[in-house]
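First, one chain by itself in structure tokens, the form predicted alone.
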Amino acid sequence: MTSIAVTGGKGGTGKSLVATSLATLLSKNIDDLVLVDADLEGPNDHVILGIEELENREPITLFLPMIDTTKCTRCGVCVKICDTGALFMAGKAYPIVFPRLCSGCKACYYACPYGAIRGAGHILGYTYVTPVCFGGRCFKLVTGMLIEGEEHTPPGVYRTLQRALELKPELLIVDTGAGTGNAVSMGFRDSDLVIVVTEPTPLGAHDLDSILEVTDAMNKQVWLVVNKYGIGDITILETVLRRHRVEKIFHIPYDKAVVEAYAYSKPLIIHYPSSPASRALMKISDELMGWIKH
């Protein structure tokens, strides 16, 4: 299997326009292509793809300590080990566990000297495997979503991936969530290949140079796309780039077509093939399928 992560650093990039792009070019020389959308939070590639409604939906459970009393001395261990404050105790009251701020990890479970941690289940969110096909060919887009008001990213992100190697691809496309934290580099951590997505802007360049510190300090091999090219000063990333380590450099430049896409909910490619943009995104597909080839 191969591997290939799309993220940004920030969001707003057009790192989804990418990696729903390159998922649908590349899935007309691969059969077995699976694109994951590992921002929880704000998960959009159905909607770029034109996907009314997602399929096959499965609960993300998480591990969920309950105390029973009868065997609870209240010696207060579990409150310590937990570094998220999910557990608290008044005094020599027994603990009280607040579910959204628990992450799952057992260390109350194993820690507890006298076995009073029973297991429960906490729904975080779900996944979701959706079909998606265009001119007969099709490609699964595997989804995760937090329910409102979860905070924990990085479990969600774990098991929706886990979900996506269930079905065994060719190809793994995962869209990385925005920002440098532990559920965007678990997005790419075993990718073979990491594909930033930035914009010539300052922001663009204050978060590609975080997003770079990342992959430099996984040693992951980088491609580097610029998109909106033309709308501000490309020379305010080549001062960020002289820091870091970048094979290659592609250009996306600046589309109303784009624009259009995403008002209509039309893959940009499918239905707007001549534009700048869409031309840009197939020299950046034939290019993958060469890597991947070799």
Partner chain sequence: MVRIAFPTEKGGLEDNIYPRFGRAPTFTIIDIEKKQIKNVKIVENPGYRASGGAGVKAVQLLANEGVEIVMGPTPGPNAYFALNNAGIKHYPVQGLNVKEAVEAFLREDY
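Next, give the form predicted in complex with the partner chain, keeping in mind that what was shown is the form predicted alone.
Left out here are the partners and the other molecules; the chain alone remains.
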């Protein structure tokens, strides 16, 4: 299996456009391709791909403690061991649980000297597997989605990636979450190549710097895609690039068709194949195909 991660800074850099376009293009040559939308707080690959309904839903469940008050001696051990603040005990009352804070680590369960903690499931969100076909060529989209208000993104990302791996793909493309946090780097920890999408703006340069710091530290092979090339000032990116290791640089020109494609949920590559942005994406896909074969 080959694994490629597509990442970017804060939302809106075009990360999802690149990931969905590459999956669509590469599926022409690769049979078992899986695209993972690992942006659990706001997955949108299916929107870009024009998919109305996600399929094959499975819950992402986490361990959540339940206190058996017939056994609990109110010793407080569980409250001391919990490092997320999910257990609370006022005076000599029974401990109470804050489900939204619980990371499901089970430490309380193992620590309770009286076997008073039972496990209950806590649904964090859902994963979906949806077949996506264009012109008779298909790939699978695996989407992870948190329930609104949930804070535990990393275990959700982990489970979404697991679900994708269970499909035993030949090529895995991971569209990571936005930013550079733990939940994002988890998306590219095991990838052979990281495609970083940025735009030539001060904010883009700032985010690029922090992402490349992580990829440098992980010793990753990096290709850079500069989206909306032509607007903004490319020189701000050059200062950042001098400090990091990037193997190849591509440019996607600023293109009105991208906005239109997004507004009507029509995949750019399919509906506007001769637009400048589509051509740039095809070039990246061709190079990737060469890199995969190699």
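Residue numbers count along the first chain shown, from 1. None of the values given here were measured: they were computed from a predicted structure. The term rigid core refers to the most C-alpha atoms you can superpose between the two forms while keeping them within 1.5 Å.
Comparing the forms between these two forms, the C-alpha position of Thr235 differs by less than 2 angstroms, with the core used for superposition.
After superposition on the rigid core, the Cα atom of Lys71 is displaced by 2 Å or more between these two forms.
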